[in-house]
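Take a look at this single chain, the form predicted on its own, given in structure tokens.
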Amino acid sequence: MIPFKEDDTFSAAFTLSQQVYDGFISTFGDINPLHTDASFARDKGFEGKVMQGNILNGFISYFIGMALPIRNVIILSQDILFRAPVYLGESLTLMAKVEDIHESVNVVTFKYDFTNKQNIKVAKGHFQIGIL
């Protein structure tokens, strides 16, 4: 059985701290300097040093299988299209909604936006579960 309904909203807050920052960099070795120099990144229009995209993912992959009231589940896709760039110490909510349920396979499709406290859409996109 599925726990969810059509519509169902869920959320969570996030922050690109410090620690998410040098953890993601010392995971994945990520030091474009779009991402680690700030003079740099201001000369290419930005306010300061850009984030990693994928931290988000990161974000999304904890969402699903630690915020969702479910932990019998598996990522079956996920895309993300990113629209305003986040810095280190942002503080983001990512809101989820139940789009899409296919009782027939156990599988349930979610839109999903994350904003900052500017109420900007830094990112939106989709992800797909399996309920196992």
Given for the second form:
Amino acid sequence: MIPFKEDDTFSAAFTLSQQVYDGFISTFGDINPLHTDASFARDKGFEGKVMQGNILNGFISYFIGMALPIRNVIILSQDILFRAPVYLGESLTLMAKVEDIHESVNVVTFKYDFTNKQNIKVAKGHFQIGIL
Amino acid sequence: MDKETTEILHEINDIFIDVLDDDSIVLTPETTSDDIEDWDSLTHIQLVVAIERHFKMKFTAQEIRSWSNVGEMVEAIINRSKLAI
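Compare with the form predicted on its own: the form predicted together with the partner chain:
Every component of the complex follows; first up is the chain already shown.
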């Protein structure tokens, strides 16, 4: 039994804190100057250091594993389109809506987006989960 | 094989090539998962999802478990299409 129905919507709030930023760098080592050198980033037209986009994938991982109302779940696929930069300290809301359910194989596809406090959609995509 | 079976088999073949990322796949009604190296339990899920999306139909878990080869999959698609008319 799949505990979701089409158009069900779930959300969670995330903050791109110093701890998250430092943890991502210490774990994966992406210290490209766009992410670590504010003057470099400003020279390229941004407001400051641009956070690594794949931090958002970490938020999605948390969302699927911990925020959805089930624990017996695996990620089958995931895509993301970055639409706007995210800066240190920004708070984001992840909103995910059930787009498609395949009961025959216990698969649910969600459409999601991240918005910031200015209501700008900074990223969007889909993830597909399997119910174990 | 009749024309309808051939056409659906061709469409399923394209789905298999895309999902399994293997241009060499040539399905016949007798093809089973034993004949295709990457057709395992996980890719089977992706194949079913892709087939359901492509043909805009949903199967039951029982139906899927009953398929013993590609031919039975094609037959199920044809039968489901007729029900939808």
